[in-house]
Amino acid sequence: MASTKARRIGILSAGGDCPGINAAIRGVGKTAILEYGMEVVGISSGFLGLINEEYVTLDENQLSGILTLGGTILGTSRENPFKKGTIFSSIDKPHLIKKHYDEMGLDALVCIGGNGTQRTAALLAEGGLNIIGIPKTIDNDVWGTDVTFGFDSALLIATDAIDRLHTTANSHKRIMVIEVMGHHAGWLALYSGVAGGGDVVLIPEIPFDIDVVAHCLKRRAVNKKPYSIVVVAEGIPVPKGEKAAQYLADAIQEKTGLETRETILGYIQRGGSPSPMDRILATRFGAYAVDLIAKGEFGQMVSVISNEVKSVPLAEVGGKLRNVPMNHPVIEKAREMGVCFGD
């Protein structure tokens, strides 16, 4: 067994669920276990569980089971200790934050979550506690790593709604218009709509021209193509307080005369049963975040470049996203394709 000054670590997954969290948990957990030796507390919803110090010992029979488990058996919030003018905002949250940490014995915190959370880490960080970062998003958007655990079963699904949805526009000769999660990064978008084959897919990072998008469609139509798919994230620009799909849906049909339907696909695809790929990439974060606290090496994300799993420091996370670039390979070979980016 490898010695290690830190005894005693936790762990917390902040922010939206996705699958994959629990095979992270189980990582962490029983590599700091049984590697390590190291006693594992695991910290309820998120940050809350910190402010309100709800936590619990884990053994390495309750890490048993939970690698194929979708969302996350600690729970999780979208509390931001950080942030000001929220409900109880008289109570300095970092504060009690460092307080907990210090009472429950901590020696390392680990923090599995997206943006925000990878934000917060640094933030913590800053202030003195020893922290490790672990990315997941569906949106695959955390800047420092090629990619998130999450993200790759978000893509079996909506590709897999996407082939469903080619056999009912098939039949009945319509347009669908489908869309996947992503507020400011494209990825899923992309990848789901090449996969998919999907006709026109629109992303954040193209501006798009609703005109460009209906002579692309109409022409499709005139060149006897039976039926249309439309793949677009749902952040795109569209008007206040309109849906992505549902805009493009109206504007489409308006434009063309042509029958279409909108889907949104919603929170189906952060449910479920992470991939065989994520279960592995989440196992391989976990077990090198605590590599990580075994080393000191903390304030640290882990993150994957080129296959190969390392870290970055959440000093250079936090705040940054990280974009698909307009001359990405997958957008270039598609538009050589014949796939239409509204641009």
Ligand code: F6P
The other form holds:
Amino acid sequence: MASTKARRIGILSAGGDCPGINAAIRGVGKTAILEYGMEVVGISSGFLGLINEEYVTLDENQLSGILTLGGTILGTSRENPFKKGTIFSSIDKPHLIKKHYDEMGLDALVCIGGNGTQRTAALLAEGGLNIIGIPKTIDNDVWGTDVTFGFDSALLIATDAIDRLHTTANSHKRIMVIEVMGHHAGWLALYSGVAGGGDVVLIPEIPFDIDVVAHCLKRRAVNKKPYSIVVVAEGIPVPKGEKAAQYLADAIQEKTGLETRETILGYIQRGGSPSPMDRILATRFGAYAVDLIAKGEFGQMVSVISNEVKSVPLAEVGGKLRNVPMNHPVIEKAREMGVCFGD
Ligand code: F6P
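Coords for the form predicted together with this ligand, given the form predicted on its own:
Every component of the complex follows; first up is the chain already shown.
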């Protein structure tokens, strides 16, 4: 058993859930208990659990059987303790968190979450808590890591959905518009669009012109392509109050005269068991987070760069977004093969 000064660590999951969080909790917990002899405290519902002092001690048995489980056994919330104007606005939440962290006897806190969580984690680290961040999100948009767990599982689900739309689109000779998640980033739409053989792929990073989209689809019809698949990221700019898929389907049908239907994939993308790749990534992240704690290296977010797990300072991550670069090789190759990006 390796030696360490940290005896008792807390762990929480915050922000939107995704497949792989339980695998990360298990990675943290088992490494902490078995490798370092630490105690592990599971905090409920993200930062809310720290504010309300809702937590349980996790032993090794409670960490068994959760590797393949979707969601998070700890629960989650979008509570941002540094945001003003919520129901607790009269309470100094960061102060409460510090107080409860001390009262719970924590030597370190692992925060599993996306961009918002890493920003909060960075601020708590700045305030003097021993924090380690673990990035997760189906959006794959956390700065400082090549990939987040959750993304691969969501990609499988979105690609499977697109595969299914091909057969019904072909039967009815329709245009199918499918909207996938991703927040302000286009990773999920780009990857599922290309993996699913999308004819048009629209992502927030590439401004689109609806007339260009309509022209691409009409040209396919003229070239005797019986149907078309349009994959669209939820974050593309559309008129206020409209959903991306709905707006596009209406506009496409109006401009092309071709029968068009839309599908919004929604929360299905976040549910269910993590893919094997996500299980492995989450496990590696969880174990590495505890190694950092054992070395006393705090204020870091674990990350993977060129398949090597390492860490980046939380202060560098907080507040940044990792978007798809315009010259991403997947975009370039897809363009060469006739995929329309609407520009
Ligand atoms: O960040 C993950 C995500 O699923 C985004 O893709 C989506 O925009 C958002 O969360 C939905 O958030 P909520 O769970 O708050 O509805």
